[in-house]
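Form predicted on its own, single chain, as structure tokens, below.
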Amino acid sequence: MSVEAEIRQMLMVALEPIRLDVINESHMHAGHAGSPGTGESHFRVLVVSPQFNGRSRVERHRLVNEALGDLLRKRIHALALATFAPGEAIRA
């Protein structure tokens, strides 16, 4: 399974979004100091989910980071987040 695939899943199961964009990026970084080279190592997120209501910036980024786990340790190399709660103006 690639790693886009992964991402959308564990954040599918684990925040239960009403949107969800995982957008692979890692071709605008090929070659720079830390890229693995994998062409899965540099993803923008975008994530609409009622579990984020109340919650600061933040601790929602903490949310996220804490469902992908080792995935995100292990093999992303950057992550660029933007996360919603629904009604919020989404700025992404």
The other form holds:
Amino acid sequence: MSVEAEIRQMLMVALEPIRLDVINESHMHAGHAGSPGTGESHFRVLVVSPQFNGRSRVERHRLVNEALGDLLRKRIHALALATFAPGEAIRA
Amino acid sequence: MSQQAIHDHIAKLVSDNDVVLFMKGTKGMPQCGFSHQVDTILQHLGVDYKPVNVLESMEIREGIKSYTNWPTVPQLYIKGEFVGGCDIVREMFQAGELQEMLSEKGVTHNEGTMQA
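Write the structure block of the form predicted together with its partner chain for the protein whose form predicted on its own appears above.
What follows is the whole complex; the chain from before opens it.
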């Protein structure tokens, strides 16, 4: 399974989002220092989940980080993250 | 150094300095796009922060992740409190919350108006 598909699956299960965008931006970073060159290293994720209600930004990011676990630690080089509770204005 | 010793070292860094940025690269010359964004915001706000280049120390690079329970760098600390990584700092800056936080905690800065 691609890293993108794994991200999608893990976040769907853990966060039950009402919106989930996962964008692979690896091509934008190909060849820069530290880029692993796997073609699936840099991702931008937008999540809208009821689980974010009443939670701070740090708490929301921790929920995402924990949901991704080893995938984030070992295979994802960079993750740009935007988190919203339902009804919050989305600024992607 | 043991992990405890590294954590003690980090605890001292964030208590001895009002604003600490654990980053890849150095102030004004970051080696990573995310570190670059936070550096730009802090410089724009005229915040005199203490940079810690994790690329110079594998022990701090790994130690800061376990210390904060946060898997990525950069990491911003203000008055000993973990504020967040790049996305959080940028969102707070754009909402004016970072400026408010600096004021509340008595950290010298100016009111930047640029949108990062």
